[in-house]
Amino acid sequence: MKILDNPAKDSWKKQLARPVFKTKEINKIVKPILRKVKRNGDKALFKFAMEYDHVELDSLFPSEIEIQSASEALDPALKEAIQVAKANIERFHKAQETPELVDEVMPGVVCKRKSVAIQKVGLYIPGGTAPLFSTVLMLGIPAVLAGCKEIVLCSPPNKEGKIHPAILYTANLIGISKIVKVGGAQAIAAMTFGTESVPKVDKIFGPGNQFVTAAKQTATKYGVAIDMPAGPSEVLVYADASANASFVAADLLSQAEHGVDSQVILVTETEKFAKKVIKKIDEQLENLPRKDIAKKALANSRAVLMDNAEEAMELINFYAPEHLIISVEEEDKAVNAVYNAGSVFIGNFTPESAGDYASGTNHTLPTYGYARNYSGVSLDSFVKKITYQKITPEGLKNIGPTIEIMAENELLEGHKNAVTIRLKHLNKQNK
């Protein structure tokens, strides 16, 4: 990791730049995939399975036997862990439900707002270098709690034509039955346009590689919403001498192993502590099965020395990390200063992995600086907030003149007349 010593503010953007996507080159690959799926439907999906997943599929759906055998293939300890995580995630997301809001804003004028589920949602679950069965929990549980009418889960098959058993087990556990063996940009295309087997959805959720990300962004041009713009995983750890250097190193590596284009940042006060953490990283790295991936990610990473706590927090908010770990002595002061972060992990004994798997918060979070203007996935992501209003004759008499004056001054006589005609009707009735 390169060490930056109190970098000037005007250099932050350059010094902390994330790995850059070659957007034009990626779109040259993605756009034809979307066109082919739109035109050829299932036929294109079978063809892309051969081309990208190197498997000839008999069906796009797992059989009942595959789903049943998935449970038998998993270690009982893993199944128990998934069930514990499920309970915590359900509890925290259930608590996010908001009651229907009804308010009589003035006599005879009642306004209401309530949550209504998005009817059809698509969940993309990566299954490449790491099968993310935890993402099934993070996306599937709030979709089920919200009451989404149709939930479609897409995940790529392996060379035997099967979806990872942990993904199948978890999907079945939370009640998702529409599971499709398709990955990559073609999965996003299928959920965007619909095929003979894959329903068109209203909103697409889920992480993925740069091709999946580009496909999701393109999907928005066809009237399909997405959870958020997202890039490679990232973490920023803010630590001082009160932190445990081994813990800090482990947290940095936990994100570095996600992918070669991930980025991890350490912000600390002294070069001594930074070098201590880097030494621990080198020691722990050798024991990681994905060390080659982590090494490449570390080349994108930085240790930033900031001897002023206020400026350190300013830099952190500028960077707007997906995951922010705070392990400093003045913990509360630092936490209260955060305004740009996807999710915050507080104290020496709160690893980012807890949020990734089982604490209850959602791990689908804004990356690439989008924490400045996006929230992570929550129950709210799967609902729309619809407002209602009902006005009585008395209410229209109360509010009508206000509307007439405002509409007239905006030169919208039709708007004014919609009120005036009713008020005249009421005046006639009262005579």
The other form holds:
Protein chains: 2
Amino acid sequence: MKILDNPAKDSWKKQLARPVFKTKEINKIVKPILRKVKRNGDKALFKFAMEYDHVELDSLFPSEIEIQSASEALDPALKEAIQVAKANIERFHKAQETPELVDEVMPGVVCKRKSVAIQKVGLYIPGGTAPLFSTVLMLGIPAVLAGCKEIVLCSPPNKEGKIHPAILYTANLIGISKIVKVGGAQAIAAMTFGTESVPKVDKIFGPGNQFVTAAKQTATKYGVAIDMPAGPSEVLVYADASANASFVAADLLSQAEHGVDSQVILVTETEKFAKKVIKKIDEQLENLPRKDIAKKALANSRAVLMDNAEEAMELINFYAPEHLIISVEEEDKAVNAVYNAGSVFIGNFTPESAGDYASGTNHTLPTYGYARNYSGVSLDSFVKKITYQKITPEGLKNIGPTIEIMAENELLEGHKNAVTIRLKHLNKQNK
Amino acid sequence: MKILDNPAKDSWKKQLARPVFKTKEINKIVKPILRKVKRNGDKALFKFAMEYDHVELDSLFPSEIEIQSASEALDPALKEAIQVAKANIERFHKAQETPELVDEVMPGVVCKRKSVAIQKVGLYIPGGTAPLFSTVLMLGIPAVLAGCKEIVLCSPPNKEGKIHPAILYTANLIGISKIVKVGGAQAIAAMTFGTESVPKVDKIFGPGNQFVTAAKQTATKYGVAIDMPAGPSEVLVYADASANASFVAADLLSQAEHGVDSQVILVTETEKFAKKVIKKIDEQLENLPRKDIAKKALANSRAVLMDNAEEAMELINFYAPEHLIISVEEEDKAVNAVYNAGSVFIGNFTPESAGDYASGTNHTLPTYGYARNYSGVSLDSFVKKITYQKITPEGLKNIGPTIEIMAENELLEGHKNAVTIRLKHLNKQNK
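For the form predicted in complex with another copy of the chain instead of the form predicted on its own, what are the coordinates?
All chains and molecules follow, beginning with the one already shown.
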């Protein structure tokens, strides 16, 4: 972990640069996959399962028995933990419901706004090194709460052709029944174009490797929406001497273990504290099963010394971290100064992993600087807000002349006429 | 306007297809523009003003005098109309504010969600055939209400090097002071990369021709967000015998006059009513200054006869119109069955132009079928919703074991350790 000592503002961009990806090469692999799924449907999915998951599937769906035995196979303590997390996530996402807005802006002119579920959504749950059942909770719970009519969950099968029991159990627990054994770019393609088994959806959610990310980006060209642009996970910890160096080290490592391209940043005042944290990282690292991954991620990472608290906050907002941990004496002041971050973790006893699993907030958050212009996934991500207006004859008399003058001055006579013809009709009636 | 008689469901996609665009050819023109602005900054903008706007600019900014004389040049009746519209739009968008959400999901585990303004936004206001000062209201008002720190408005100069006085007046009225004389793809490029005069922004809003649309799409590759994917404007009118054929004709024409690629659809039960509307269209068309445009748009348009009201609603949701006018006897039933639409206009006295200008709803809406998965512009479009969590030592004792078990089962020991190390510390303290 390199230490930067009060870097000049014009060097921030370079010094805090995130890893760059070779999108061209990845697209060269992803585009033919999309094309094949579009053309050959399920047949292509079975073929890709052989090629990438090394398994010959009988069916793209898990059997009843597979789902039932998933629950039986799981440690009761894990099931209970998943239920606790579910309750918290459900509670905090239910609280995000936007009540219907009705407002009579002028006598006889009523405007309304209502949340309406996106009808068909697709959730992608990676398999790979870790069975991300927590992501099933984070995407599935708001989808169910929003009232999406069709919820499809795609996840790759293992070499035995099965989906991890914790993923099946969690999906079943929250009421998602359409589970498809397909992973990677081919899963995104299936949900984009539809196949015999996989419905075409309106919006695709979920994390994934660079192939999944590239496929989601390409999917947007075919009318599908996606949750957000993706990049590797990241955390920035802002800590002063009131923080516990061991806790800070553990938090930085919890992010570094995600992947070799993860980035972790420490912002602090003194070199002394930075060195203390680095020492604790070295100690803790040795006990981590994923230490090789974490070591590589730490090579991309920085400890930034900032003398001035205001400038420190400026740098943090410039970086716009996905996860921001704030462990400083003047906590409120720092928290209130945040304007670019995905999710904020406050104080010495709020590890980032709390939000990853169970505090109730969503863990699908904008990375790679997108916290400047994107929100994390929330109940909002699964609805559209449709507006309505209803104008009475009285109301049209009130607002009509305003519309007529504006339309005329935008040289849109047809727009004006839609009002004029109605006002004339009303005037005739009055006579 | 072609009449379709109860088209079979599997033909809807083909029969209601929207116009297709040659994006490749447009991108060939747009990409070098982006590259040149990125490389040469303001110098490129001055050059493009010569090339595309046919004017040699002294400055990219309107002078104080230009802004002052804009207000003087304007008809007082127009100024008053703009003020009425402003009041309604402001009122309905202010009502969209999301209060801060704070919830103690478990004892000692507090989650929070807060709306925070996107810091820098760019608004694009087309010049061209019509001076769209109404779009200044629709984008500027929520940007100001959200509290965006920097609001840049770009609009092309006319041949005298001026911006239309109604655009200047409206921008000034709502408090937007950063106005830049630049249009087309070069304006989008300037806001994406930043130049000496134009700040780089986080999110770009606004309508435009195919070059602007293509430039916005490309801009997203450089970390900028955009309001939504764009397409030509469209309206679908759902009417029965209780509707007034002249009103329906006027509404269809008000949309058809937008552009040759606009699409208007009538859905109704009987051929008799459809023919009545078509007759009224032919009559009204003759008096429209933009009748040549409207005629071409009508060639893309359809009257669809649907015997069955439920299937009619299914077809409407399938089409997912930007604007949906509902003028039927069983109005509530129809309105409640809508799940894919940008904005809905209810009853015989609610012309679509009301929403375009002054009812209070936003006129920046998802077209081209994107009403399936996108909302129109609203106050939400100018904020991010950041989540926060704060856990007390007591709270971590409550939720910690849940996190530990889940992290362990996702094979993320580092995530688990961030909790374990804190719980151990707390247990030691208690002894």
